[in-house]
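The chain that follows stands alone, in the form predicted alone, written as structure tokens.
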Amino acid sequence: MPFADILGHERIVEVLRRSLRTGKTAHSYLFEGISGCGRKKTTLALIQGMFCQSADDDACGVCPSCRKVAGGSHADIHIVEPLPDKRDISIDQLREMQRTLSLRPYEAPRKACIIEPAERMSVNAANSLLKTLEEPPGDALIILLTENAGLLLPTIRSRCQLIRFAPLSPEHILTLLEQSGMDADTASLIAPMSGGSMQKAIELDNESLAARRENVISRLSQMNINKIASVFDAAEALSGNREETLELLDLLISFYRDALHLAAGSGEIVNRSARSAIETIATRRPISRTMELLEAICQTRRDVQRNANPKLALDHLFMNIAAET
């Protein structure tokens, strides 16, 4: 994984090539950002290019070395992560990871470690790992991959350079998705849904999700104002756990953003197969209420993220849709 295939993270990958040109790569860096952003593979794109037999400031690809990093078979790369059956990372992998980090490397110029998720350390885990990068072994260099780093002790924090990923773009996990071989169609269904993660835009199962499209275009049309049973039903049907209830408001939020660009005389749309009840979105109602409502979509995916009951805060946010004005 050369840094030229990593999409969405351009102003890091930068950073990191400056510091493979110039040999002043840091000893620890702390990569902060949620599951599924990037993370990992610009980890290994540093290390492949620091590793890489041929190339200045990014991997060849295509050198013995390279081969094995993309492989996950050099022998110069250890992975710290929690054991199949433990929640937490354990002082004795962390002690068997300095012993490791002690010896001399096998091929590579120095070797590297990556320590994931680094915010389940055990305490003494953390402490341990605290005097390795107080004085790191040889040439080595240790990269943590966390979702949080405020997770991880300050004096952690400290030692190591902190780079913060954003979320992937919707336009970014399209092309992703679509590089992957998916069709256009279900990745523009899917890109929007992804929360900027690759991760969770694979796993969302794509048949369930058009199913569950259409039953949110039948619910919305149903409702009706008048008939406060068919809003409180449609918020009964729809709801689920908070996870599927953010999935829901996801979903809304990409038909009222199409409904947007619709009413200001764009065709570009994400949700292309379901142009039609898009339309009727766009069309029923001024183009200043529909900002209004894809606003309240939007408060009520935060409320949810808050702990709001998400049968509550549906049963408000219908009412609302549901009213003429």
Second form
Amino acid sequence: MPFADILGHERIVEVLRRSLRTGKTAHSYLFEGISGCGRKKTTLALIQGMFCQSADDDACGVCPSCRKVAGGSHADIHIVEPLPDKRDISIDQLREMQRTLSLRPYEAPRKACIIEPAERMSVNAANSLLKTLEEPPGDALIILLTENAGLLLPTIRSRCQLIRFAPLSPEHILTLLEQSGMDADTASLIAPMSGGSMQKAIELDNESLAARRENVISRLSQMNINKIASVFDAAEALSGNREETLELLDLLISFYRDALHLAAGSGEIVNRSARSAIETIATRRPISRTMELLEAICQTRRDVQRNANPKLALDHLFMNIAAET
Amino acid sequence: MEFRIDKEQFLKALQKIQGIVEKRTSMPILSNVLLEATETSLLVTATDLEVGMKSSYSAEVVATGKITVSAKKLYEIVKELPNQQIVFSTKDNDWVEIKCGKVQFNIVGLSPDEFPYFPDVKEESLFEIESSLLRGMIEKTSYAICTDETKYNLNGIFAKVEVKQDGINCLKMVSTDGHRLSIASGNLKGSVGPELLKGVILPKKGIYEMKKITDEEGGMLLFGFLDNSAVIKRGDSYMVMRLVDGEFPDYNRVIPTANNQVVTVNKENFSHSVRRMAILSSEKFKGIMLEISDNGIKISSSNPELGDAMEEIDVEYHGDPISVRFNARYLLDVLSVAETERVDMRFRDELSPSIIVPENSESFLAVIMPMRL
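For comparison with the form predicted alone, provide the form predicted in complex with the partner chain.
The complete assembly is shown below, putting the previous chain first.
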């Protein structure tokens, strides 16, 4: 039962199942949520449910139709995504899609189309879609996936039923990681770092994560405010582009969160293998000071997200961290 | 599976489906051809999900089974093989071995399970239609098919059967692009299914493939519908095309009924004159003017950048004088498919749609919107 496999979006699944039961599915949906939170999975489950004859509001998951949908080879599903060497979805791709939608379904009762990521449609392409979106030819279902519905044209947004997907909770990620065969220790380390995205959780390769953590800890312990060069060297070495810096800051946040837990006498820490280093952080200064630093790291993270220079932001943060040692 | 087949025959089978296999790579399996060895014959299937073809050929089948391989590569291989019997067999993991004399090829295939479902044709649901009739009707209507892809319901030919008072089934094919409309009709023998009585829209690509089949030779074809597809059968080959999902506009409402100014012209002479006059019309709109009076038709065109031209042809006409402007290309398209020597042009006034029909024939009717110049 494909809908049963979707974790953490019970309310959305219920809404979609009810619409399948009553035969009142919208003709176009806009699924908004970070990538890896289950939008695509829900989309496929919805389409399977619509195509499969076995139940009113769900699919069997084993009939040829369900298997083809899951395997991405169903003739009545059209997936529109940017071509391999292109950034945007072009108007030609959408015209092609509209042409195929104009034919009757191949074997399923209806046709379906997935556009991902919808915000990558160029303005012209998006405009060419308006009419189809409003009145899809012959019962077609169009699903747009996006990370940020605000990036789409208002004319597109208003023609779709918007469904917002929340990021997955760390507990759900943990369950999913363990289901996929990861051992509990690693999974519990990665789950909180994933930011609610299963995709990111899978990408966070454990070995390189451990190596990176070692590197960060050794750099942090070498920093000395009296040798200001060591602070700037650390910032230089650890900062990278925006994405990498954000990842580093996430790592720092998890250290200081663990340090707080240890200082408060709780053993529930994420970075178990780095326990001794974190104990040093925890015992070096009072809890109030650790909390201030945690706040400072969070502030830096926000700054970097808002286009602050990663290197300068880290310089500033590291001076702050090194000041007390 | 394993089968032995004559090179020439295999090559012909593969050649036939080259035009259909998918060139784009949205679904890799579509660039493959499905080969099925049954007890008695070899079935060759290809589809791009819009148009599909399945043909059966005689082959010496050693072991039954099926496999898909790249249609293009297989064709290239078979084309270059020596002129001997080919032994085609499958091995583990969808590998294929082709042997011919001392030549041996091993190529990778794809699992036949992934190949899209092909409608199972039941012969009893088909009816007979004369190849030449179908070909003529396609010819008379295909020129007016809309090329604007956004008007998807006009991107094809509408086919419908109307039962006449004397019980004869009359097949009508209609196409329009909003500026002109073309209707061809022909009588069918035997009964037809419910789909045609309701009306279906055949897609442009399918129409062109269908025309290729009717071009080959005369005789009878089998025609019918299955699920959401139209089917054509000739001999041992089937062609299926997916129908357009949409409603065709009510074309009867655009056929004017009060066009009582009739002028009959000789098709050959008239189209030569129109062609001559079109030389000086504007590139984009091709506008020419017809002034019809008791003395004949005065055809003229003018272009501020080039100059003007005028020609008179004699016709029998006793109605009120009338002048009307047309896109020359629209006139020529109609004239080139009308099969009689003379055609009737029926007008009402300067800005109403005009009708062109072959003289004394009900097989064809064209409506053209005039232009304002």
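Positions refer to the first chain, counted from 1. Please read these numbers as outputs of a predicted model, since none were measured by experiment. Take the two forms, find the largest set of C-alpha atoms that superpose within 1.5 Å, and that set is the rigid core.
- With the core held fixed, residue 316 shows a CA shift of 2 Å or greater between these two forms.
- Residue displacement note: residue 271 has its CA displaced by at least 2 Å between these two forms (rigid core superposed).
- When two forms of a protein are overlaid on their rigid core, residues whose CA moves 2 Å or more are considered shifted, and residue 246 is one of them between these two forms.
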